[in-house]
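Form predicted on its own, single chain, as structure tokens, below.
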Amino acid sequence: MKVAVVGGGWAGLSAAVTAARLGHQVRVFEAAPSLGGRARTVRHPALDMPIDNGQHLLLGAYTATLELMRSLGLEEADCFHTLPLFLRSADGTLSLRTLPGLPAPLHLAAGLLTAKGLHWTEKAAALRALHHLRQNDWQTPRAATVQEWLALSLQPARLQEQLWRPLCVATMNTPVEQACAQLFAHVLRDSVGSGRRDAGHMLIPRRGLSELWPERVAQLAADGTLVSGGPGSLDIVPNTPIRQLHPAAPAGMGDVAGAAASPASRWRLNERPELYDAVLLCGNVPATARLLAGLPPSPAGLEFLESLTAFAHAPIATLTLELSRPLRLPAPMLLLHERRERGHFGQWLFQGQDAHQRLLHIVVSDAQAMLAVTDREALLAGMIEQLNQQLRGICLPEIRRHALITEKRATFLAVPGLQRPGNRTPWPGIWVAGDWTDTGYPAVLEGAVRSGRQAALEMDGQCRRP
């Protein structure tokens, strides 16, 4: 079959690779000049160098992503700094690390018991909460928020601020008062709660996000080596936004108004002449909804579109600082204590991937409050003050240049009761994929990869039915 994939992010590329290897002729349409979607490398004019449009931490539990990368000939050791699970604050007040030599999950329990900066009552409370989750098969009270789960689990207020709140915002980009406890439990189950020690490993990219594997897909597609000896193929078309889908009847019948009602319908994109047997829409919720809204209406279609209106989104911002001289942090990732009333919005500090160690990246999830600050000079001053106060024993060099990158719709708000659709739509031949579909995860990269793969598998299964 001829398959069009709209969107060259992690979901779209996962869908495209899967479909091509299943024997389909696949063409990816990407609006931007480079691949990767919201996890890609861009050349920022303020720094005049390529940087990621946000810092991303992957986990050893991200099996679909790691399997895909291995299938592309990429080795984990070449792509990531792999570290045992640890949490260290920039000011040195908190340090937690899983202990080597112990099987999972005992390595985490021992790490909590030996953590620095937590009282014994806080350590016991955290262990009790995780044990209770495990005993209940990682199920939380129905429709509970993370804040409600923390209260029911009798987690001390200081422990919530030091540990649970930063973990929740980092993994879900949703405040604990709104975040779905069940999705948070899924993340804990597959990482720190797994029986595999390496599931909780932290994978920090050694290279830019586009280089991580999207560019590898483009290279293999251009070389014709992505699919070896099979009928499938993959073609990538950048700088091509898709604004409209047109239903077309089977060959010889011409376009008809009711063509979308027939399972044999085919599709055209924009005003392009090619016909496609299937279209996989792999953008975010607003972009997907705009394309679907232009299709022939039906009761099921209107219901599907109505479900998409329930999604709200939250921004993520990354402030990149270029230093006047190299600076090596005590760890490649440090926790920052957030004090919004003082302009201290930073939550995590990452060491840059540049060989000269002159780049620092400050990440702000749930960044709505930060973006409300209109005085950018005051915003920068507040964040630098935060670093100077919290980087104990480290003198921050002069800042030469800086760049602020904001993804205003970085993720959906992962709230309880949100009905997320599957990959199938009511329109025959149209499928959706993205981290916002029903992956069982919040809006993480692994969810995007899994969704893309599943959409391609379901599409292939449908087309092979008699």
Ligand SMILES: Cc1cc2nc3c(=O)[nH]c(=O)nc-3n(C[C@H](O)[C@H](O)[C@H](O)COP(=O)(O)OP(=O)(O)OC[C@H]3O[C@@H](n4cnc5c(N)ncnc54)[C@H](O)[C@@H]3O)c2cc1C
Contents of the next structure:
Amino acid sequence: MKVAVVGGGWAGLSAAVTAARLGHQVRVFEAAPSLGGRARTVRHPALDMPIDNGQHLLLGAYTATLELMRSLGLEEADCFHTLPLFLRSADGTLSLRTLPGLPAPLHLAAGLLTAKGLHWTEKAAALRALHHLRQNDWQTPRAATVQEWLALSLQPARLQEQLWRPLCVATMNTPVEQACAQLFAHVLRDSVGSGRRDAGHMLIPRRGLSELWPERVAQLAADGTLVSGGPGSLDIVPNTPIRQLHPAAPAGMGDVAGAAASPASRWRLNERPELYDAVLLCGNVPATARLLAGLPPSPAGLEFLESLTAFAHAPIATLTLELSRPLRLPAPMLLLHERRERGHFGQWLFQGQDAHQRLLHIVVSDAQAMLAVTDREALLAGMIEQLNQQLRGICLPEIRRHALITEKRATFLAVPGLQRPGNRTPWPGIWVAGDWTDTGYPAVLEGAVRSGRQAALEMDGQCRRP
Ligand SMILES: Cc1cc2nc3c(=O)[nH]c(=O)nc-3n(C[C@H](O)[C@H](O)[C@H](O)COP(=O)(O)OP(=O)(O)OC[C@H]3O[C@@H](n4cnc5c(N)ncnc54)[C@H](O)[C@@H]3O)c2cc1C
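Please move on to the form predicted together with the ligand, as the form predicted on its own is already shown.
Now the complete complex, all chains and molecules, led by this one.
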């Protein structure tokens, strides 16, 4: 079959690789010049060097992503710094580390018990909450927010501030007051709660995000080595936004509305001449909704579109600092204490992956409050003050240049009760994929990769049915 994939993010490329390896002729259309979508490398004018659009952290539990990367001939050790799960604050007041010598989940229990900066009652409360989740098969009360789950689990206020709030906003880009407890439980289950010790490992990319594996797909596709021996093929067309899908009537069917309702429909994209038997839409929710809204209406289609209006989004901002001399942080990633009223918006500080150790990245999830600050100089000054106050025993070198990258729709808000669709749509021949579909995860890379793979498998299954 001829398959069009709209979007060259992690979901689109995962779908494209899967479909090509299943024997289909696949063409990926990407609006941007580079691949990777919300996890991509950019060249920021202020720094004049390639940096990522935001620091990304993967987990050992990201099995579909790691499997896909292996299948592209990539070695985990070349691609990532792999670290056992740890949490350490820049000011040294909190540190927690799973104990590598012990089997899961004892490694976490021992890590919590030996954590620095938590009172023993707080450690006991955290262990009780995790034990309770495990006993309940990682189910939380229906429609509960993380805040409600924390209250029900009798988590002390200081533990919530020090541990649960930062973990929730970092993994879900949604504050505890709004975040879905069930999705948070899934994140805990698949990382710290997994029977596999390496599931909780933290993987920090050693390379730019586009280079990590999306560009490898493009390279293997161009070489013709992505699909070994089979009939499938893959080519990638960058700089090509798809603005419209046109149903093409099968022989004997004249009208366009009839064509869209027919199971035998094929599709044209923009004004391009070629016809596709299947289209996999792999943009974010607004981009996908825009394309679907241009199709001939049907009651099921309108219902599907209506379900997409429930998604709201939250920004993530990353401030990259270029230092005048190298600085090695005591750990690749440090927790910052956020004090918005003082302009201390930073939540995490990452050591840049540049060879000269001159880059630091400050990450702010759920960043609306920070973005409301219009005085950019004051914003920068506040965050540098935060580093100077919290980086204990470290003198921050002079900042030579900086770049602030804001992803306004970084992720959807992972709130309770959000109805996320599967990969199938009411339009014949059209599937959707992306981190926002019903993956069981918040908006994360692994969800995107799984969603893309699943969409391609369903599309393939459907076309093989007699
Ligand atoms: C700053 C930031 C930090 C993050 N940190 C983490 C993290 O640490 N760990 C983690 O797991 N996740 C993280 N995420 C989330 C992760 O990046 C996303 O879940 C993932 O990249 C989503 O992939 P996707 O393929 O579903 O969508 P996208 O990445 O949005 O890809 C969609 C692609 O489709 C293209 N497109 C859209 N419409 C069209 C059209 N009409 N025609 C052609 N092309 C089109 C877009 O240009 C884009 O390239 C972070 C996200 C951001 C923004």
